[in-house]
Amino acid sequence: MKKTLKYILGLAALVFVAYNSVYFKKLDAVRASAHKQFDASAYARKYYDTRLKPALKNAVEINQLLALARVDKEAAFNRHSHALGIGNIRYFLVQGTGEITGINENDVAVISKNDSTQSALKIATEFVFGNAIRDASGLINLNEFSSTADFNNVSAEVNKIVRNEVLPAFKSTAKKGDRVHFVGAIELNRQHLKLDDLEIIPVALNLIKDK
C-alpha cells in the first residue's frame, strides 16, 4: 500500500512538473508579434516620399563639388559628405544638368557644364545597388534599427524603388543628345581620391523638354 502511494505521489509530481514545463501561446499573440517584424519596404517607401524626395533641392551641384574637391578636399568633404563611419569612403548627393551622349547597356554618359566647368559623368541605368542612396543624404541614424539586418534591408527596398519607379521610364525615352536633369548618389573615396569619370547612382530623372 505505502509502495503504491509513494507511486501515484511520485507520477502526480511528474504531471505536475510537466505540465509547468510547457507553455503555450495562443495563436493571435504569436501573428500579433510577428506584425510586429521590421517591415523595411513600408518605411524605405515613407523615407523615399517624405524625407529623401524634400531633401533633393538641397543636392551640392556636381560641378561646383568636384572644383571644391580639387582645390580644398578637406572642405568639400566636410561640408558634403555623409557616411556611417569613420572610413575613407563617403557619399555625396549631388545633381546638376547636362547632355546624354552616349546610351550604353549599363549606364548613360553625360556631359554636365556650368558657368566655370564642365564634367565627364555615367548615371547607372542597370546595376542599383549597395548603400550610396540610403546613406548620401545622411537622413537615416543607424539606431533607429534594431538590427544591421534591418538597416541593410532598407537600402535594398530603397534601391527597388530606384530601379522599379525611376529607370524604367527614363530609360525608354532618353536619347542621345537629349539634356537630362539628374539627382543622386556618388561614392569618393577620401584617402584615394578620383574626379574623373564618375557614376552616379540616381535618385531622380528628368528630361529637359525643349520649349
Second form
Amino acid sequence: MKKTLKYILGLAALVFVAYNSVYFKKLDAVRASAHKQFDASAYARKYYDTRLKPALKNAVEINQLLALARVDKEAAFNRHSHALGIGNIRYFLVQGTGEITGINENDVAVISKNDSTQSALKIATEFVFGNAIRDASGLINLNEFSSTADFNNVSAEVNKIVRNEVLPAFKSTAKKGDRVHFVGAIELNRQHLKLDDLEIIPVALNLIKDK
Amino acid sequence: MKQFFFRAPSFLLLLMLTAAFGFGCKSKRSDGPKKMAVIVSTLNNPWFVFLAENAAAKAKELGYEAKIFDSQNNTALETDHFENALASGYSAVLFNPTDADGSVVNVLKAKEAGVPVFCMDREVNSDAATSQILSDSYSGCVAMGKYFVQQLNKKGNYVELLGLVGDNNTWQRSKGFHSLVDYYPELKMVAQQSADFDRNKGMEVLESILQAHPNIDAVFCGNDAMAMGAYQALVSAGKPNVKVFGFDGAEDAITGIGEGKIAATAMQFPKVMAETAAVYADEYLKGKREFPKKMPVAVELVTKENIKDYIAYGKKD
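Write the structure block of the form predicted in complex with the partner chain for the protein whose form predicted alone appears above.
Zooming out: every chain and molecule, the one shown earlier first.
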C-alpha cells in the first residue's frame, strides 16, 4: 500500500513537471507578437515631431555649405555632414530660400541666392525615399536598434510623413516665379564630390507670399 | 572500500587526461604568433574570394597567422570550421556567415570559448558577435530602385531574382528595392524567385521564368553573379535588350555596364569591410572592448553615367 502511494505521488510529480515544461502557442500569435515589438510608424512620428523638427533650425545654409565645399571639402564634410557608418556617402541637413524656375515631373527647380553666391538646385517631389532624411540630422543611432530591418523601416515611415504631409500642399500651390523656403537633406560623395545638379530631399517647404 | 580501489585508477587516469588535454589546448594558444580564422560562406563566388583574401591579408599585415575556411554555403560545414578553429587555438574569427539564423549557434560557441567574432558583409540575428560590419544593402537598393523606375519610365513587367532566402542581405536588398518600386502600380513584378546568389542558377531560373513570361522589360537581381546568369539567359532567348540590374560591384558587372549588358549595379566595398573586421579583431586582442554592434558601410550606385569612377570591388583613387 505504501509502495503504491509512492508510485502515485511519483507519477503525479512527473506529470506536473512534464506539463509545466512544455508550452504550446499558435505560430501566428508568436509571429504577431514578434512584429509588435517595434512600431516603426510611431517611432518615426515621434522622431519627426520631437527631434527632427526642432533640429531644422540648425541646418546649414545651402550656398554657404557649397562655397565651403568648393574651397575646403574636408572642412565642409567634417563640420556639417552625418552618416551612420563607414564610406563616402554622407548626408547634410541644409536650408535656404530660392525662386522656383521650373515645375518638373519629378522635382521643382530652384535658384537659391545668398549675399555672395547662387546655386541651381532641385527639390525632389517624386522620389522621397531612402535614408537621407533619417541620417542627415545625426540624431538616430543604429546601435539603439536590435534589428537593421526596424531601423530601415523608420526611414520608410519618416519619408511617408513627408510625402503625405509636406509635398501635397506644396505641389498643389507652387508655381514658377514663387519663392520658397526649404529645409531638407542632400547626399554628397566625399571621394567624388559633385556639386552640380544637387537634389534636396525636403523635410519642410514653405512658400513665401510677399515677394 | 573495494569499490574505491577499483575506481581510483580510473579517476586518476581521467584526471591526468583532463590535465594533459587542458595543457595541450593552452600550449596551442600560447605558442607562436596569434591566429585569426577567416570563415567565409563560399569561395565559389569571386566576390567572397576577394573578401576572404583581403581579410586574411590584413590579418597577416597586422602580425597574425591567418587561414581561410570555405563553408560552401553549408551551415554544418561552417560548424565544423568553427569547432576546428576553436580547438586549434585561433584567437579571433573574421566571419562571413552562411545563414543569419543558422550561423548564430557558431557565434555563440565562439563567444563561450572567449573567441571574438567579427561579421563581414552578412549579418547574424544575434548580438553575440563582437561587431558586425555590413554593407548598407537597403540604402543601396533604394538608390537602385530609383534608377530602375527612371530607366523603365515608371511602367513595365519585371522579374526579381532573390539570393539565399536565409541571408538577411537578400531581404534587405529586396525590401529597399520594393520600398520605392512598389509605389508605381504600372511596374508589375511577374515573377520573384530565389537563385541562391549563384550565376548558373540565375540563368536556369530565368530561363524557366521566360517560358511563362516571355514579355519582360527588366530583371532585378540580388547580386551580380545572378545578374550575369540572367543576362546569359536573355541572350539565349534573343532578348538582350531587357535591362538587367545587379548588386555587388563585381568585375563582370562593371565590365558589363561598360559594354551595355548590365544597366546598373550597387558597389559594395569588400576590402573596407574585410580590413575593418581585421583591425577591430586586432584592437580586441590588444584589450579594447567597446565596438559598435553594427557598422554599416555605404553602398554606391554604379551606372553608365558614373562608371568611369569605379573599378571592380571599389573606387578608382
